[in-house]
Partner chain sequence: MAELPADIAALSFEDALGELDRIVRALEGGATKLDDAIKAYERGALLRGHCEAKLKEAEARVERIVLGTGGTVGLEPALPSQ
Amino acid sequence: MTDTPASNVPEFSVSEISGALRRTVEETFSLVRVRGEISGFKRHSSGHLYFALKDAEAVLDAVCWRGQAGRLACVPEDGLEVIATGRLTIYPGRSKYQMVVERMEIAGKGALLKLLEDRRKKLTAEGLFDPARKRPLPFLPTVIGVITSPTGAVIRDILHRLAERFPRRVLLWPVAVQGEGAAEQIAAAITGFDALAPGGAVPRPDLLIVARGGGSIEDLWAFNEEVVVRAAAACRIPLISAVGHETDTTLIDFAADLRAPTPTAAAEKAVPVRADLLAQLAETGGRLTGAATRGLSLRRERLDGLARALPSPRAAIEDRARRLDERAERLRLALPTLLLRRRAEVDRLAHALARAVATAKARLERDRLRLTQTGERLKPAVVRCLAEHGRTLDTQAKLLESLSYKRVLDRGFAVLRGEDGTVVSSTHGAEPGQALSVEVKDGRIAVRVEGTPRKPAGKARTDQRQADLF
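That sequence in the form predicted alone, only its own chain, can you share it?
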């Protein structure tokens, strides 16, 4: 066994070499900005974000801890090109290096516009921008809720414009309008105003204004986030979107019930001009007074014309009194005349009734005479009919008597019957010891069969024919 030659190369354990590499990487790349496309994005249940940044030739694993994830300026998603700021570190357990992301922004305006268009199509497909969802604004809201920055010029412009047009009570919900966490604050303000109960300690607004001044697409990006758009679409209070200048467009504009080009225009759309309303009210009051005056004058003239066309009440009463006297006189004369007409009609009806009674009596007498004559003819007819039927009956009886089998018995023949009264016409119908009865012309004789001789078939048929005669 030979000894291993000594070496002056230092010896490291795995942990020591991993720690040295980690310190070297973290000291060298303690703050870096990396541009790349997000791939394999995953939000863990713990709140940490895991993804990879890639370009055409390489891939870099990245992680964003939960404390920083809520403060990112944009929401990470697959395919989004971003610029991530953070530090590089090594995970000794896997011998892999990765980037710990602390800040993130979308890389380039083109990428922002593409993301904005994709998000707009997605929310449109869900129906959040449907015009049928939009509600009309109240004509004169009592309380107006404003969601904007408390330190900017926007709130001053809105308050100044409201004071000029029609002073209303304003509730301000201060929020950050750009940067990290701005979208969550804006969505929470919309939801908070919508959650206020009517008649509570804090009055529920009749109208909401979400406002911000102009800026770049990056500055206005908080109003393009889904959380803000969904909160605006779900809000039950009519909402005006006043974000940016007239040429700026954000997704909240599509979800709001009305889009105003500027915050000042939002205040103008929120309330009418008080002076104009007063002038319009005065004009309408004057028109109403004039119309009422003209209407009264017209009706007075019409009443005077109708009064001139009416006859004098005294003359009308006298005419009706004269007409009443005439009716009374005609009534006095009409009663006797009516009685005479009724008496004449009764006499006519009595004569007609008497003629009808006489006619009926004559007809009744004719019918009685006819009935008597018919009865007299009926008696001899009945006698003749009965006599004729009696003769016919006698003839039939004599014929029946001549055809009766008893005439045959009178000539010395007899009829042999069984116990049940049936005729025994052959020796086959009698058995030895059988009781029979013999009917002769003056009665019946009981006999009993002692024996039966056999007879030829021809003779039996002759006896049967003889028995059939009876």
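Take the two forms, find the largest set of C-alpha atoms that superpose within 1.5 Å, and that set is the rigid core. Residue numbers count along the first chain shown, from 1. Remember, predicted model here, so these are calculated numbers, not experimental data. First, how it differs from the form predicted in complex with its partner chain.
The Cα shift for Tyr405 between these two forms, taken after rigid core superposition, is 2 angstroms or larger. In this overlay on the rigid core, Ser39 has a C-alpha that sits less than 2 Å away from its partner position between these two forms. Core-superposed comparison between these two forms: the Cα of Arg66 travels less than 2 Å.
Condition change, the form predicted alone to the form predicted in complex with its partner chain:
The following holds one chain only.
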């Protein structure tokens, strides 16, 4: 052994110095929060997580034992900037130090929002937020499942608003809504409700509400976790998400069938207002009765109206009976009236006949009288008449005699006649050579015309002279 200043420095074995270093590090850094980006993330089959935290300058190995790994508030992945909480330790066998992570949270709002956006895009691409997946909410659910913290204002607000609008049966599935393991609990509750068989001991809700009050983005982070989003998307019961305040949006809102801005609003979306329904039902019921009554009275009125328009058979019969009676009466009266009229006619004719006979008799009498009288006057009248005619005849005969041409013959005149006896009173008809007869007072002389008369007047005279001469 040499006593040199250098030798004053205590000498450690490797194990000793390693152990001393390990103690120093572990005592000094028994609880640290380290901010860095996850890199080289590896999940070992044992359940332990191995990764590194790094920044621009340095790298820090880290491990998360299985017991803690399931309870992390966020799921580690490469590129995620986190704040890891844990302790530093040294692994002497490899001269390496590392951080044993017990809790982990996402670091910084910007990083969180980026992660959120990336995840949203990824799940959207998977079709989890497809509008076609949305189920309509039941109008009036019978059983409502609520997934939220059993303590706090949220469940109270929901129950209060439900009671106000329409009291329903509510099944509360208590979960942690933030912190480690919250996402897994929420997802398990959604899946658990969905797994209930209809008609089982625990009634299957027909509507789910997943709710949480307001908080920071970190507080609400469980509702952004894939496991929750996937459970909500897969759930066959219509689901309302109501996480945070109106301005907060978490990924479960995209997967839910309806997003309510607040837990109270979720209760309002869940059930209608009972009083409104009662009023509406009363009104509809009233209309039903009214319409039925009105329908009947309307038909009654129409029937009455038609019945009025329909001629009454009794009236028709009565009318006909009246007309029949009237005719029967007229018939009954007709014969006597006719006989009476005929008798009057006969009487009138008989009288007329008697009058006519009397008149005729009187006229006959008168005529007979006149005949008798006339007859008595007839004979003297005839005698007188004959006598008168006789006298007249005499007178006429004398006159006739006095006018006869024979008297002229007596006085020397003659009548010249043709062969046919016609009187020739001019030269006409006295042709030369013609035979004529001349009548004189005591007989006739036959003569013949001589020569040819040159002119009628002279010849006749000549002829007469010649006749005379002859």
